[in-house]
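Form predicted on its own, single chain, as structure tokens, below.
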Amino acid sequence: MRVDPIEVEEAAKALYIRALKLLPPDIKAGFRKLDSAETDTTGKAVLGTMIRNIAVAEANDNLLCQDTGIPIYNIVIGRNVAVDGYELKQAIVRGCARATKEHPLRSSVVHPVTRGNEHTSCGRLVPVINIDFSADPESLRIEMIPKGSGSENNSWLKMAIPADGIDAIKTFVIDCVLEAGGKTCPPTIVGVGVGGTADLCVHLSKVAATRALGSVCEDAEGARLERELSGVVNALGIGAQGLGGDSTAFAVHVETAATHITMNPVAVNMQCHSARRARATFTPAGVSYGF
């Protein structure tokens, strides 16, 4: 199957507007079930403010919050799929700034120093674009994330004593809760990786972040993790938007990595509550999206 630029720059281009407009239905699940099971009249309040919030978003046919984030591009290429790479990439960045001039989006993405705005959402190796590939056969999957600030900032990396074991980890991560408080927007869902190196660790945790709710880690330890804390993160009483509450976070996910047998790694990523994503896949019989 070969893959035309053409097209991967309008699904780009399709995809970042589809992400801010369109929460995935996991999330509005996932709203539902902690209104359902929210006792505080308070966080009761504010999480239906926000499911409203979507409602009328989505029955407008606008934005789902005004920032509209550092975007950032999943690819996963199967076999037997005939791409050029460098291309590719070009007409992801393509897509993201006519999706930025041509909707028109507020461009959030400035240079680091001379905070220079150029009003297309790209810049320096940005829109960030991660490749990697699968056994599908010919099929290139697509996924879009716009990552807003409110949880961006609230990102965390710590190198961990092994001898410390699994309660560092658990600490860490709690702290990283507490320390954002409400600044992340609550509900969340509290990213978590641990091992590999300091760039993977946190590569992890944002992988983590932006999984569907619902999925599990496939390492078991990582799965037994997510269960241990997601509970314990929801008593802490954070709750929706940070006003108080039992809804601090959807879920807590974890990925993990084989690391040194000097180090542990643990990185803490989070995600708001408007956990925007969508994907395009390409088969040879088309171009299909969804979330």
Second form
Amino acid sequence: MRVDPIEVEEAAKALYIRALKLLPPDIKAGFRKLDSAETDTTGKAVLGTMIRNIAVAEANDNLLCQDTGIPIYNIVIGRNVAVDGYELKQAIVRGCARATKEHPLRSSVVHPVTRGNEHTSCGRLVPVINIDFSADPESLRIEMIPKGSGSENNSWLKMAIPADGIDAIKTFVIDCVLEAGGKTCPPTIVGVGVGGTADLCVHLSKVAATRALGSVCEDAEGARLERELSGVVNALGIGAQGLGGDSTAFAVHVETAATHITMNPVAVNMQCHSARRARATFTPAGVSYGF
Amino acid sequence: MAHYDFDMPISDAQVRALRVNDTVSLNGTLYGIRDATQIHMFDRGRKTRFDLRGHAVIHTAPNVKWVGETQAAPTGYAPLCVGTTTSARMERFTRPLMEQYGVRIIIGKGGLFAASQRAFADLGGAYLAIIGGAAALETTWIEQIEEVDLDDLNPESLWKFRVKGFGPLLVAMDSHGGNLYGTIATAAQGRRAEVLAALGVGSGK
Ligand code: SF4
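Can you give me the structure for the form predicted together with the partner chain, which would complement the form predicted on its own we have just seen?
And the full complex, kicking off with our chain again.
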């Protein structure tokens, strides 16, 4: 199967706009679950406004949130896919810039020193493009995530030591949720990376934060940890928007990687309630869009 | 818990009547302001031509569309999606905004801290919480972008919006020391030990 860069460019553009407007069904289901369990009056009102906002965005064909975020594209290439990798990346950048110009969207991306904005949502190494490979014979998947800054500004890494054990990981996660308070636009998905190198650990926390609700960590130990943390996080009472109640997080997600005998790293990255993502899948039958 | 409908601007007495958990809706003028706007106003000596006395500012940077100057869009900008950003980054600008420009109300998400709380008490001000991320809804409360200043900082320009029924917003910090975020955060800290115990921390498991 050959993938045409022109189609990738179109998909990169369409995905950015789609992600900003349509909340995935698993997040909507997450809202319903929190709303039915919420016991606090303010919490209930805040969730009600968020749920109404989802409907207003769909009815008015508008963005869910004004923060267009830092654009991230996760690409997974199957085994029998023929594609010019360099051109693929260029096509993603062009599609991202075209979404920004043609919709138009607020470009939230600036140079880190000059703070200059090219008004394309692009800049050095942005959009972030991650490329991976799968055993699928003939498919190429592109997942687009506009990562909002309110949640991204609440990211942490701790290089704990083996003697601190799993307690250090659990304590760190709870302390990060406390530290974030309402700044991350809770309810959030709390993404936790455990193990790896420092950079891999942080990357895993992002993968965890942006995974669909209801998905489970492939590592049984990670799955157990995310179940335990998900079970208690809402007892903190920070609540939706940090204004109190039972809806601090939709879930805690954990991703793990092997680490060094001397290391015990843990990272936390959060996804806000505008937990946006969109997906395009290329197969021999054509391109289809989903979440 | 009372509800107030304010036609902006408002007086010292009006803002001092507000208490945490009251709700407010705004009509008339609302100014949009953000990180770069305030960095330029307070660190780089730039001034705005707008008269902010008695007004509310919202921590925002909108998505706008250039439509050309018309009666409906006097600046040439039509609002597409206007939402609210995290206030915490702009804590140090609360006092100068109030002292130098006479701002009375700050609207944002996530709350501000002790220095802002003191400024609200000293100078007569309040912080209103909006639901962050509910921008599609918020946009329906905006009638027009009436004027824009410092537009070289776009999208972090100083925006003058005309709003109608902008709210209800929750009074989260008032001029009497009331701070909803503080109360919630303290209570959450108080539950930390219990939550860690539930996770088996310290039990040697
Ligand atoms: S944290 Fe998320 S929901 Fe909140 S303003 Fe940023 S992108 Fe929007």
